[in-house]
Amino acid sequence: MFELPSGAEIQGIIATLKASVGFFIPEIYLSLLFMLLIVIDLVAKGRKNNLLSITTLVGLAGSLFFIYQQHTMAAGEFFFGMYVLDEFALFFKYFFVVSGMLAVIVTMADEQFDTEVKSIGEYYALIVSMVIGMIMMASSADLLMIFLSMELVSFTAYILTGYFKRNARSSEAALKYLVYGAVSSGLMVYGFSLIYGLTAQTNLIKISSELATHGYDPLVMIFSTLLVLAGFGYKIGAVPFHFWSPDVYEGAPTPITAYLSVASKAAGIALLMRFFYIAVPHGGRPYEDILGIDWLSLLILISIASMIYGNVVALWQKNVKRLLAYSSIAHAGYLLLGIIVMDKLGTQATLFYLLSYFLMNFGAFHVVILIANKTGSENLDDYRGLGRRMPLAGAALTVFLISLVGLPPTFGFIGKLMIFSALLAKGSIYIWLALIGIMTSVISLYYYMLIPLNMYLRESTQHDDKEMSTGMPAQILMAVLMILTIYFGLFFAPLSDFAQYSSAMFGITLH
């Protein structure tokens, strides 16, 4: 018979919630910012688009102060073990807030919003909502919280993908994203339900303990973990869960494409790493036994398939956004290499690679936006002769593409070097994985360099050599991102130390 909780139990629950709220200040602050943006959209008249964008930028920047304050707090679980605060979570809080700020800045430079929508309305509020959801994904330590945070991000992403309502490509992309997302979420929840049925627990640490203590049915665990992996794999866009990526990246507004390719992928990686490292008991064989299958071999196959498929299929792409979409699939494979290592060095390499990918990918999409503003096209053939007509854009895009390949002296080179070094440090058995990563990077050199080849070595069919101006703010941002891509390729120690600090507590069971 169901029993109501006693007064003492209720008081204990209230006390726990009060104690937990102090660890949740950045999320509360961002929730208030979300509501403020909705109110501004409802009451402001005239040039409210500028007011919304500035308010969003200032508000997101303000959240960095509250995140910084959390460095002094002790790492641990709160909200009854559903949420975790540690250095790993703080890394991603910074990552997602700065990603949101850059998405806002890139949106302000995209002239397509002026022609496609009359009012940007709730757009910036939805970006803040995605930031909140992704922060919660990185801190989730419970199956329920994992699902809720993923759905918050997913539903917001569906809306933002189809924000150009009168654009058929945007509407098609949103519908495909919704269908794929609904299927993957359903599969993941089914996997969660099977795990809960075996353990009667939703907390990752308690699940690990229950499975280690009482055992499990291997067939059920094989099935459930494959279903869970479908949900995580969809979020990071890895093969074979990548089918949504090319169409969504091509049809979505370009700032959202950049945001999804960087921040949403990082959120999936954070969740995948936390799930694997906490769900597996310490002291046992990593990846094996506790979940019924050899996770290591499975992740290796997914990583190899993503690197090969993404890079090979990108060779035939003529739309630049679609080309970068397949490139994003390949980069999911490179990120998985760090997860395969799954030790302190591998975690550090993965976090560092995310930082490099953030800078060079956002930079590339920013230039694609500026070129589309002037040419009205994202087709590779329409980039012919742009090196002379848009010299700074051509130079910046070339630097970003060189960094995406992983060539020195760029940020991307150091990122891939750290990933491959972490593999080699694990032993000779991982050498062939590093070789596959290097060979697929060589393949990517061909399709990445097609863009500067068109910009500098092929004549425009329009026979118009008049220089195109992109505006001073856009040029400043472009130049800053280009300089940082080269600067951190030469002086990477501070970011490497930050990645090392963020991985220091990761893997330690929290109580």
Contents of the next structure:
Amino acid sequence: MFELPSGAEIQGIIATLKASVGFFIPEIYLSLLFMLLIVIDLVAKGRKNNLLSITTLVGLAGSLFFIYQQHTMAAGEFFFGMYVLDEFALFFKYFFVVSGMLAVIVTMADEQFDTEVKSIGEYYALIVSMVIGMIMMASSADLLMIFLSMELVSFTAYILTGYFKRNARSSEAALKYLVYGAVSSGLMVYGFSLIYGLTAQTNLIKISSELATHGYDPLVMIFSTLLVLAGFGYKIGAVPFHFWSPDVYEGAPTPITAYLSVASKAAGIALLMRFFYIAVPHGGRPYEDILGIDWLSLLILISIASMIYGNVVALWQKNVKRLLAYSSIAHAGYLLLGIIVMDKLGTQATLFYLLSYFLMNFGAFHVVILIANKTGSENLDDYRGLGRRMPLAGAALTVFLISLVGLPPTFGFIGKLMIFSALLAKGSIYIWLALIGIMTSVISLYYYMLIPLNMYLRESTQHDDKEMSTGMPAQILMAVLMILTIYFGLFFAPLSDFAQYSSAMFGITLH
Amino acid sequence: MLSLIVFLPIIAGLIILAVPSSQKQIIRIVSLLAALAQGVLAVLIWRGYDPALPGITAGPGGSPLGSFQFVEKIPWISLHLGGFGSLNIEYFLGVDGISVTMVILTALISAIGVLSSWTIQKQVKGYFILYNLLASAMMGCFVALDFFLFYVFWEIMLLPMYFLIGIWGGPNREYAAIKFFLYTLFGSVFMLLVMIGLYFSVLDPVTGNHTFSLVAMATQSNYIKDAILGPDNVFWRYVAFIVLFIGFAIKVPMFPFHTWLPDAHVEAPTPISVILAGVLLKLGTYGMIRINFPLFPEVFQAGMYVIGIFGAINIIYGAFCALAQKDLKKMVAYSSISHMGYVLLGLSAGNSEGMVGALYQMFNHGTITAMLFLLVGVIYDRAHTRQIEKFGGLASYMPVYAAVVTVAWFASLGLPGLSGFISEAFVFVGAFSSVTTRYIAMVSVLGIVFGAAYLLWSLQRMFLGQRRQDAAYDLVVGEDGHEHIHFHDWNGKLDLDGRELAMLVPLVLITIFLGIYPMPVLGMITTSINKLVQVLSPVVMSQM
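Can I get the form predicted in complex with the partner chain as well, since the one above is the form predicted alone?
Full complex below, order starting with the chain above.
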């Protein structure tokens, strides 16, 4: 039987909680924002929903201030080793908040929301709650916390995917997402339970030291790693856990597609890195004699499969959102390359690649939304002749796609350069991985170029050559994103330095 | 100076961006002015160039000064990489004898390309923006001495070229454009990996940091012995050489990577064909001279005869294919493949004569082939067909045109007194005097015979004799009682008009002048080529 804690113990617990709260301000702030949004929605029912979106935008921007303040705090664990504050977590906090803001802006630009839903309702509140969940994912230091935060993200994502209630595709996507999500969460929790069985610990660092001191059965370890990978792989949309993503990306409201493909993937990457770098050790003392190599070969397999499958299957897509979904599977593969390297340079490269992916993918989806506003379609065939009718949108989309291929002078090129540098810096062992990465990116050129091909090389089927304006704010955002994509392709030092600064986890730096 | 010559077209492109798209004439004039300004700068560079400085490797003390000229070296990106200190990318431009000839060629061909683009009517604004972007990137490639910068310029060329072929091209343009894009990207992505590998293998002797500088990479003592592409890693050095070579060979294009070229040429509009044949193909061989060979000299020594064999295949295979063509433009495209084979053959000789010949051939091929494509464009504009069999007896009706065609055709087949002869002669002298390539040269000589065959044959069929029954034009008797030619849908001048003469006459003059007195070009390149041969020679390597 459990014994009730003594008074002194309770005092101790309260003291720890009090001390920890100071490190938790951005999350508390965002939770308050979440509640505020619900209240506003209730009070202002029926009025213009711009109030909600502006509040969300300003609120999210405000949280950046609290996150910025955390830079001065010492890195470390709190809440009984449940939660961690380090440079790595800070990077992702910025990342998620800014991507949440972009999701809001993109939603405001999407005219489909005017027709598909009567009232925007709790939509923005859900976006904020997803931001909270993802921030917690990136800051978890404990298996329990990982599971809880991941479920928070997943549940909000299910609802947001199915937000167009009367749209059959949207509902279908939500259901598929839910079913796949439930299965992979189940598998992941089973993996966690095996790890707990091996070590009797849930904290990542404690698990790691337990494994190092007491050893383990390699078979059980590899099995549990595989199960855990199912959970993380589902989040990042890597092969073979990708089956949900084409349907969900196609069916979900486009802002949510953009948001999921960038932020949710990044959250999965953050968890994956933290879990595998810290909990399941590989190489180097004191883990030299541990068979940590197995998860690495698993990751290599997943990465190769994602790059090849994503890029090859995308070749046959006729729907732009679906095409970008397959491309995002391939990008998951490239991101994993940086993790496989397992050193500081690799971490830096992965974080940098995430930044570039963030910019170019959001940009691409933003243009897709603007085009859908005007043409009402996301089919490749309906992109014909758009280059002349929407010159800026066409140019911007071309830049984003070139960046996704990884051609200079764009952000995406530098991202690929960093990833491949990290691989080659290891000497000749990963050259073949780099070769696969580079060959698949040549394949990707073909399908990405299908979009400019339709926009510029083919004439519109309807003989209507009038220019279509997409509205000033949307044009400006598009132009800014396009210029940034090129600017960071030429002057990327600050971002790269930021990525390097952020590669420190738990105050430990890998080498 | 070099920055200006590189970025002038981009500046022009930005100006054009602000011009409303209905002002076609202003757009054309802005582009022409930029191209002419580029030409003036090229002349200044040519006049200011000191042929005594060698280039290729660093000068005394590891500094590029004293070896390269018009050097601009500014730190561009410096960032920290975990475990590898800092990543330094420099904005590093400079010319030596090899690049200066190419800079002049590029300026010349770019200007002629603008003139030739005057007839483009569709989406003029977009056309010239892309054209100027392409012109900047080409120039940038020839003057960049930092591998990273070179790579950026190299890749920037692809996208404008894709659109220029894809939007303004012929009926099958989609296929040709994506084929061009995929082929060249396939070649260049491997270059990216080699570039990264080289970065980790080379230390700048002055700063002690890793570097992308091609100048530092050209000195073998700057390599870290056990690094991935260091001297000890023989296997990976061979692999790196081969993939780099393939990357450049695709651009040349070398058999068996040549199939994109005829497609691209047939679909591309005339000015783009001119740029493609005149400058872009040279980038392949330039890349070999600047990067591939001096960075991996021992692999080059081992592979010389292979390069020579591929050169010979190019010469003969290209000529055979040209013989079989019915489309005049396709014939010229294959003749390009054949003539770039001479460049490869000259390079494979590995001696001064061969390499001087190769570089001179690059220059001459640029001017001569530009002429050929322009001439094809002239007849295509009028007759809307390029089928050789649809013409006959043109010489009597278009005498000026026929005269220029004769000069160009004879220059292409290497008639003495025209520039092509001198470069081909040098190539063969070099190839014969090298033991490794002697027999390859003997076989390659056949290429000249076949080259003469297809050129003379097409000349005869199109220009001599009588009008054919199914010709693409009619004959009408004019008021003066003489027979005149009449093209359907053509209201312009029948023979060459002023704009066409402005494009062709300079090229004709250059071809004749450099055929009689080649020293202006040879004088510039000889010192650098001698230095290159020295860098590549086995003696120097064994001393290390």
